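One chain comes next, on its own, written out as structure tokens in the form predicted alone.
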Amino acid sequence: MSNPATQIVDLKSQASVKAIKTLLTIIILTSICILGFSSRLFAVIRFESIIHEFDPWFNFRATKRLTEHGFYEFLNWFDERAWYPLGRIVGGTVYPGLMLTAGLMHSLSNFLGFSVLIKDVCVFTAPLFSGLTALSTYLLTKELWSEGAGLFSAAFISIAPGYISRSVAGSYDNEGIAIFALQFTYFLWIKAMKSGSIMWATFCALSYFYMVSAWGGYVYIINIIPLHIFVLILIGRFNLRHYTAYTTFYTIGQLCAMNIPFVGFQPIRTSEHMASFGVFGFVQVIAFFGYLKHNLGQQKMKRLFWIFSLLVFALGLAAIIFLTASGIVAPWSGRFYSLWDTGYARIHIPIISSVSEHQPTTWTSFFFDLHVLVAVFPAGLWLCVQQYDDARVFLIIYGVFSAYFAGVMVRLMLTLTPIVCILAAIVFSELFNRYVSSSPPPAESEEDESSPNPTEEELAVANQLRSIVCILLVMILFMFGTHCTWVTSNAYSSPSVVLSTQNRDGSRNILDDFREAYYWLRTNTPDDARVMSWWDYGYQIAGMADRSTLVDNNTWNNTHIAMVGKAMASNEDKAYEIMQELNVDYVLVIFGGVIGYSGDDINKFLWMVRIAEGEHPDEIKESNYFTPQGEYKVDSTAPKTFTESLMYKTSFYRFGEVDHGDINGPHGFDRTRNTEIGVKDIKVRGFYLLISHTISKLKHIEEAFTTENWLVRIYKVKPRKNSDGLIFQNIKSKKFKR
């Protein structure tokens, strides 16, 4: 027998060691958060502390809303500035979690006496969440395999490029908190099915509602779930522990994912929710026969199992289809189509195609977003197939799913990056534990056993390859960090709306042209003026200058985008008319041929074109606006349509007297295009011109402000009744008739 105080020293000793390892686990993940919050700073500490890009200008003016004017206010405020002249009703159209969120946390700083302005809470919300997303990788991963996969799992999606992305400081945008959302629902449902508890059903619901109430992602959720709960009915392992799991999440879930406005009765009239619905009701099928066997005996009902379960399928298969085509259940939406064919967008929905995140991925986006974790990734699926159980089943159906929605649609990589981080750290921390181990790998068979003991050159052979591997998966986990840090700073670190450039002595040139812009028409326009521009611009117009605009990127009015599109492509006078029926004074475009800015209207021009050709075909044709070959030309060889349309002239209109300082260069040449263009005297018309038939002359509009990079160009429209062109056909129409 061993001695008792033996027993208690070791016992205090086995104590000792998890104390140190959970404070050496607890100082790492505190560690992982910083490291993932401090390296999305980059954009503050090189610029300032400010809103990037387009929608989170949107959801800025939101969340100001929410906080001066509170919830109710903000759940039924009709926003007047947007949509001109139907305007918005916001609380019924936008997910009010990021906005409730920021609001919380203004309210609790200002509660415990740090005053913070609601601007800079909003500017660091998705630094602060990403500690979060990383503790709850952390938790789901060690659920699902291992503490120390769980480490390594925080540590890769901290700095993960693919999730940085919508994550830096200044990105105000759902995905910011959504992804801590995804996450931490997916771990709460795996603790849930794996104990059959209702406590943890309960909780994945409401972080599941949590979800709902921040992104339109959350479908991604609510049919990932199902298909994992059929699959494991398809294997033969479905219990009593997931029907109870997935019958309370289901219920909770939905109820609350109801009282959103903007879902309302989706989930239960909307085809992107039939199957969570369909698996409902199947496992209620299978759980009564369940309780049928129970008392009556398996012989009795394993063969009226079957033919009743085919039955109910097709029986609910029918009421779906039957459902849909009398319209009480919502068809599939075309975002929907364009998942399964990359070309459905392209053809039918022109405006979710002109989208630069919605074109399929590339092989090269995935290794710039993921570097070594996507080479990885498919051995972390393999040891999951191999080693596979009902929890794991769900990494397996996580991983397929996203690897395939990731390809077809870049915007998802951000849904793909945590599990290829869960799945690459599972793949890096088996091969540590086997490395780095100095005790020899357990006997796989009694033939091993038998065989004879290494000697002692084989063990220092043996050694020596371990320390080789060791330093070839740290060195390859440094590369990941240098490019996790490089593409961090280069590319997901500036702010849309302040561009920077390096001059030829290395020091930085800031260029602040859209708010320069956003500056000029606050303080120098109307309260009313209306702005007419592309659709991308139309949450900045709002939020920075606080000027009403026609579109914006809510973009769920596609007839009124086609209407822009339309007074974009047509001749001035057609234009005029277009903006005259809807009231716009000043008319906004992007020209970026001075700085060789990509990124401008005539770039984005041809979609403009598609999208109002979709709602207008007698009046626009595409093909109209390529030259005789086929090509798109701002040169002298572009077709006479494009050099007329509001969009050339506006862009290009003084830009034949640029002198971009070469000697040898000629006026008028678009660094963006690399050419010269075509037309270079855009002037005003004057009085003196109408008798001529001089093209390329402004009418109806003036120039009223161009920044000093020429990037934002601003046009006054003049009224009616000045109007020297209109009055001039009028004259000349009535002349022909006498």
Given for the second form:
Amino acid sequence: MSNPATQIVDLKSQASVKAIKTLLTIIILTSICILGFSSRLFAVIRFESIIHEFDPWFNFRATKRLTEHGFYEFLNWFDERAWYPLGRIVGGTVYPGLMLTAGLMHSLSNFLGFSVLIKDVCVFTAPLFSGLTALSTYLLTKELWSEGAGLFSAAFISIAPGYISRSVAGSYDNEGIAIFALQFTYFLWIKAMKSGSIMWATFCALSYFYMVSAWGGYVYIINIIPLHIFVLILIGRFNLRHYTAYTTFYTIGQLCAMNIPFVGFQPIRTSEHMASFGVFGFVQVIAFFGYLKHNLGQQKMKRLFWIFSLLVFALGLAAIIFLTASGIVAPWSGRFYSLWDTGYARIHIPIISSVSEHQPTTWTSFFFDLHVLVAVFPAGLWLCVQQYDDARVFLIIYGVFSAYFAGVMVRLMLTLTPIVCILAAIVFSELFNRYVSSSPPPAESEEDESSPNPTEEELAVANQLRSIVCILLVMILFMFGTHCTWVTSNAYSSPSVVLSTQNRDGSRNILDDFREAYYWLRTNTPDDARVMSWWDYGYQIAGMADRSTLVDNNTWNNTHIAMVGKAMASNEDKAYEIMQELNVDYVLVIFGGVIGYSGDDINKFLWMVRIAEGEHPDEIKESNYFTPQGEYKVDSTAPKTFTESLMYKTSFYRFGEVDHGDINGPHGFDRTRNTEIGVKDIKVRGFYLLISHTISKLKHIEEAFTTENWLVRIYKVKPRKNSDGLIFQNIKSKKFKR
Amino acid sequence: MRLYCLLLALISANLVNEKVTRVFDATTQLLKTSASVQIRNDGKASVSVIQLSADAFNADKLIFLDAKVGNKKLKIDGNLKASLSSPLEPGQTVTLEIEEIYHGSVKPFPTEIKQADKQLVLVEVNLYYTSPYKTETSTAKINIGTKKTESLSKTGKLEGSAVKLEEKKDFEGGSSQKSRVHFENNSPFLVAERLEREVEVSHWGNVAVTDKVWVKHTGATLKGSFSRFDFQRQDIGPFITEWTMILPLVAKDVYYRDLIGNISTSALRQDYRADETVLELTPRFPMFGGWRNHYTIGYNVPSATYLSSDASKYQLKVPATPELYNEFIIENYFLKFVLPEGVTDVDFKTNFELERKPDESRYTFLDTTGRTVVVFEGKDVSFKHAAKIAVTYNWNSILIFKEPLLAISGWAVFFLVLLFFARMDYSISAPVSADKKKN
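Having seen the form predicted alone, please provide the structure of the form predicted together with the partner chain.
Complete assembly follows, chain above in first position.
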């Protein structure tokens, strides 16, 4: 507004400028929302409107349950199909926010007369919320910096791959809506702490409540906001407004959070929440001293204040440690320990480190997910430090901590993305502010008042330099846009339920083996059949095949998972005992050797062994599955323990007879591991033609179904034979002895 | 049933089957019979009703019976009594062409086989012509589509790929003797156990058809394991890997999916000469004996194809069953018509047996009172029925504007509410003067 051109015009036209600005903002934000939505549709266009991956299948199944049986039935849902024979109390072990949101959208649209399938609502929930995320990021950045930066940040967040990876159409997961809740809570928090208004703080608490209902990542908020307050106290900028905002937020927010069955009394009983509790107490003490100071005078109070506050802080800390040690307050959970000590999970909880998204992040993935944003992000942080105020302190804390956590776990890239977008937006907005306008920025001219006015020539050079900088910036942004689209389309838009390969002529070939197997299970096995598979496929089997599973992606019971791992790692006889105990009817394994699919069970097998070893160290030893050279191989050097394991047998059953188009070439060539398998289990009779009808032996199980590309193999567990376990004592019938 | 036939025989013993030629076709899962029967009236009074009967050993499996004199179809009632168009005078003869279809008469035997085994089936028919009347000559032949049999009754003789049964002369009505043949039959034993067809009419110019199909391979069930390795080297056998469905030529937006999404393996081509769209369906997995599958086919057809109107009276004439596959058979059939909101006087006309169930109501896009859903139910419908159904109803065409108006007024109300609330002043304190606000 300080532009000389606008100073001349009267108030009326100033109002119209404002109107145009509002209109422009609305148009830009709308197009950002549309852009964000449509760039997440690659998977739908290329494949179909389908739920992706693993966890979304559970969420979808739960949402279906909710829409079919109603809210209370959903909360009381005991899922007897999961974790056979234990079952799972779903209502109490789930963050219901996502299901409720989708269920609400579904019933609302049906109420308004638009019949939409619940599946489609679920598929498009995440893209819809990406628009809302963009809006709340705009609001947050606008609150913290400027409107221009807000627009930039909205544009960035709508296409940043780090966020798209979790919110493409079909990726129906908690994170899809949680990032919106996260950003919106932060926005409301900034509003509340700036204004000190109880209303905003209450809104903030409600938004926090929504976040708690949606994602376990709410712990992030409940640690960052107290930290913000704590830092404000340390740098001496704490005031009554902050006091009002925080106490209101904390009490209402935590009371609300405790209403989520899955959270329950955690806010007062677990270490993750103790920081916020401590700060809450600390703030009371400070306020109390503030009151005393007001009445007693400054000098007297100063010393008293520090002594007391430190004492209280120390006492509080000691109390927390004592309570934790005595077991009243639960210690930090394993997942949180692994945030501090990256090696923790690998040693203590193999199940956490077996998940690829819990691995530490590499530098390439930072660039891959954020591109230029990660490069300018430190500059944004610097700008915030340089021009800091109470609210911007929050940005600094948010940025620093997110960067640390994202470095620990790939998965937490998701929480880094919003702040990187905001800080990068600030940088770009500042840069453009400086270089776009044809007149020198006022701040600069004030500083340089001592220097003589620039000559005409100097101005011309400056203008040209300016335009060069602008062009370069625009080019970088172009590259960023291209990169985002490319990453989205190539890396994050695969449903992983359906695979596709490219033929040499460029045409696409769809491999639908997973659904083939699951649908076979659904239509051709008894309704109460129990399927044993590695936990990765539990949700998919429950969702698509509608059969009972032993273990699934909700990995709450390590013992049970270890049991399945033990069955897979044991030889057939031992595995049969376990399977009989667990009433297993079918065994499902994923085998990629025919088409070279690397995510198959043989490649995951070592994790099964490790997890089994953790619970049954006497029976399962990881070293027994390696070659004498310490390698993990499936060829002829593979040790007997490995080749006799249920996993090896079920994966490679009759694979030794498969030739790859060449009858004289190697038989049983595993394309995933690029070796010929070691044990083909064929009675060789000399000629290849003759061996084609010999069958390798399985004792207690039989092949029930194998998909077109052998990707999924299902075996039926045979019933126990009548004579099983009998030992013939009669000498005459000795030859029948087993 | 047999007693009933005998009783009838006593009453109308004056009809005589002069010459009967029967041809059984057992090459597929259905036993199809075509018989040519020459009937003479030996009595004194003219006869206008002839009692037909199903094969004595397959009577409960009869799903279709049709009789013709020349090219003229006879009317047949539920007790298989055919009414002649002109009475048969004493001494005169008439030749009936009778067509019958039996479902379940070609029985897999053994009932369980291994993956590599061939499927063997057993067919048992009456050596004599089953009729309440006396028969003078009767010949019969069973086409089996293969040149060798496992076993054969003494009364039959293998000739090429058919079994010729002994000629029988001068036997009384109701005579029966089992004649059986056991042979290889690898044709697909595909049966739709249940089919739900839904026809939704939109007066904006579209008829949407959805077929939900539950199929089963009713041949000999697979015993033991299914090996993909063997299957990939197996050319023929009693398994079903694909079938063809015929859609109308004008069908568009065809989809083929099941409970977990799209099935990517299918081909669609338009056959202009035969005036049809051919949909080649490949199920997700090959179907072996005893295996089931469930899928949904849907498509749109311009309403002009099926819908005709006369003032406010509309007639919707559609094929009552889908042409699911070649020689299909549907055991439990459900047909639903979703008619527009506000229809009255719904009536129907069909050429085969359908039971009308109570109407239902459904709410879809922008519905207020709910659409009328007319429900029909049928049993054992086969490809031979060539079933047509016409549903007529009254509908005021002005109602077509109801939904757009509803949508428009909905938006109008929305904007009005926005306008109203945007102009409200929510501040609790007294309004600040306009000059101060501008700063």
